[in-house]
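The chain below stands alone, shown as structure tokens; this is the form predicted alone.
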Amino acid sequence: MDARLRRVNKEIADCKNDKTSNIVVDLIDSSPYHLRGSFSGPEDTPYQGGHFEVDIVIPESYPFQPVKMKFITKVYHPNVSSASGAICLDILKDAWSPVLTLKSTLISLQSLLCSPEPNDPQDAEVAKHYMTSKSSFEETARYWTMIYAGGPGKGGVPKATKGGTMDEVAMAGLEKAHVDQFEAIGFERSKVIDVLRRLNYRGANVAKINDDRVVEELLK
């Protein structure tokens, strides 16, 4: 058995034997080098109550090269791509050290959910939302946690969800009244949502973006 396989098997066993961290690592298929990690959303954050899964690929030169991780579960967070699950975290790049393990790296991801770094974003649109209106960002992140991570959806989750279906306005972190305003003058709802999201039409920013600018974007 080569050193990489021994190390990976030991780390998987360590996660199974540790009942306090609630970090789980499982095989995805027959390969010990393609794994799925999972953890609970941190308490007192919009991710509380959610169950988050991470795709893990162990490179050939592990542990001297960082593991490759991306979220399987969709997450609304400045440092996670809302489209691909790609993660912006220093230890997954140049700050990696061979002393880090699968468990410690997953714990760092869990901590990242507690402490977003909007000035070094993976998802620029989400980072703008966070910096424009933190309360609106948290409401949207809580809604995503409910929809994608099985979160409880209590306290501040948008009320526009009907019959358990996804509310596109809430998913984008926008106000229904703003979307309705531009839809009422003849623009398609999905186009309005896309434009308002890109313009970061939220919080104090709304007063800075006049209606003509929005219409100009909608006509493109």
Contents of the next structure:
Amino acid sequence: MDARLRRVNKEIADCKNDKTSNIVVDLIDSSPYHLRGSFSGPEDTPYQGGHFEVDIVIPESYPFQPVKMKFITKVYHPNVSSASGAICLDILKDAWSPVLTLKSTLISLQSLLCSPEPNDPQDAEVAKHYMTSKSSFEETARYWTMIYAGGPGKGGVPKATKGGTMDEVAMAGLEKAHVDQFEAIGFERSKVIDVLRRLNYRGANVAKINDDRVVEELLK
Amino acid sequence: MSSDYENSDNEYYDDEDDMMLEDEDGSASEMDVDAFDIDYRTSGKDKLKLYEVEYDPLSQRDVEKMMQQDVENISGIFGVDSNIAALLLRHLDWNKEKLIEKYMDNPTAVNTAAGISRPERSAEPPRSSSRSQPSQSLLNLGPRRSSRRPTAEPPKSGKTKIIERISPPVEEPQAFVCPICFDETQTETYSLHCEHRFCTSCWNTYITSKIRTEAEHWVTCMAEDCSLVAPDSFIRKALQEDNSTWNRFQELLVRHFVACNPSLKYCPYPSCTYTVSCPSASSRSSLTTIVPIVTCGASSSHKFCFGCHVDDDHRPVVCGVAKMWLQKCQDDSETANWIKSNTKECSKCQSTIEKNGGCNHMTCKKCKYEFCWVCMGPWSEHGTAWYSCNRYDEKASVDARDAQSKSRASLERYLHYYNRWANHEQSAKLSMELYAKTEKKMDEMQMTSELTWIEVQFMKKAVDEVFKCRMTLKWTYAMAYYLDSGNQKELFEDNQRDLERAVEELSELIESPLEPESIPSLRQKVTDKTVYVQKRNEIVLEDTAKGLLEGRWKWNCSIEGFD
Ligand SMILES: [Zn+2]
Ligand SMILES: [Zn+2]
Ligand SMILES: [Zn+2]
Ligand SMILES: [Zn+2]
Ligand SMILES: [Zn+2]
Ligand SMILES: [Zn+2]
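Follow the form predicted alone with the form predicted in complex with its partner chain, if you could.
Full complex below, order starting with the chain above.
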């Protein structure tokens, strides 16, 4: 049998037999080289209670070249692209070792959720948010977990219903009062959210960015 | 004087060259000799023209010898195995001085960083700075005997112990199962001295993938977080019979060595393994005074610039100008295409006017208004004979009235140089056809006249020269684009014009239809013209090179390397 196939089959079987790690690897179709991994968000993090799915592609030269992984579930995290799910993690690149497995890599992703590395960001805007105000960042990450990963609502906030409206302001990690303020001048709400998000209009930054600067951006 | 050269074993020196060297002290009348002898003159190594640089082509073997010398040198100084010396040198990018300094300061740290030993875990008493004696084998090759226990010798004080086993391998008296392929049938294993064991087949695939896919010469252990690096002897062993991957590995090592040495450059031609050594062009500042065009030892067609990535003989312009110009051509390619195909409106009657030909003196077909294509102002305001074909009149840009005309003028200025540049490039590209046509003509000449094969070679020689000069001319337009206007630029353009005229005349001669009765006179004309063209080309190249050395050229914008 082909060495790659033997190895992947064994890895899939190992994940099935292991009930303690809560790491699941499923076939998407009949190919053993395109898989879907999933795990639950780590406790005591904004991702707690969420269910995160990862797209897994096993390259031709696996395990001598790293496995390709990206989040299917949208995640608000400095090292994960909020748009594409692409992940910045050393073991998926240079630090890959052929002894690493799908399971150990998924566990590493899980622990990445516990310990963001904002200095080596995949998503610069999210990383800026994290650096400016950790509490505001966590609130947004929690909101994303609720909306996209089926996580619980924050004390009293009802879980968003499927297809229901989601709060664009909370999605962007902004304050409703700030958005209202610029909307009142006469700008479109979505444009205001977009600009304030790009300017990282949060926490201590709010005092540093004067209104003219925001209006200038809004007029572009 | 010539006795010095007789003793030399350099292949470049022959009797011809000695004669030439002696002539150099006398008059410079060599130009008038028969055109066929001229080639000898440029091949003498010690007779470098101002626009030539001294360099040495090196084969992969030659470079490997240089590497070997460094390795032996370090191996001797540190008293280490050559495998270890090689890893140390590669880790510090072949900087021997830095390596010696760092190694003397803290050999343990250097060994760890170079992937020779694993990081220490427990705090040990500081090591003495005496030289290490790593007599131990760096690797453990071959099938593992299950009876062998890892020997954990207590570290001897005062002696740097390079090889250490931090975690003894778990003894498995049963069949070995490779943790990578899980294939029970694989019983042969290798490990580096970290004792991270894997089957020989996995090692082979892994190392092959590193070398072939990643073009990597730095191969670490396959275990997670193990930074030990596989030395050459291990790689050789693991690759087994795969000589082609081993050779690729050797090539990667040479490439790394060459990349680390500023006076070496790898031949950029695909699959060529030659290197050129050119110490005079190793500093960035040298590139403002010389244009280091070199040829690798594998083929005379492997001509490239030692100073930049332009894959062309860009003499006479310096690398900075060549790069800027090519970048500009790339950035403006759309604009250039647009403006070239674009038409303009007559500023009097607004009818559409198309420019045909290169002249800027336009006359509207409808209202007969005469105007300048560059600034769109009336022609009457322009002085007579303001335009000559190679020269761009900077005044026209100044005359531009409004912002739109100004930007149009600056585009026109660029297009003036660009079109001439592109024209020469195009002509040079057509040279293959010209060679084929000329070959036919040469056959014809041999049949219709008394001329022998050797006597009709003047035609090929002429085509060669035209091609060469068009390359020079092409780059002179890049140069003129960035030259500040003034006397120096005018002199430059005088030389450019003279060369261009001569080249066009020679082109016409060699492309004219053959008449049997005029072959002898054609031969005379072509031969004379070839010598003349060659002379004009020399003048352009020599004078530009001289100007660079003298710092005579003034640029109209800031050029990389110049202050
Ligand atoms: Zn194996
Ligand atoms: Zn190891
Ligand atoms: Zn070459
Ligand atoms: Zn160059
Ligand atoms: Zn003209
Ligand atoms: Zn008109």
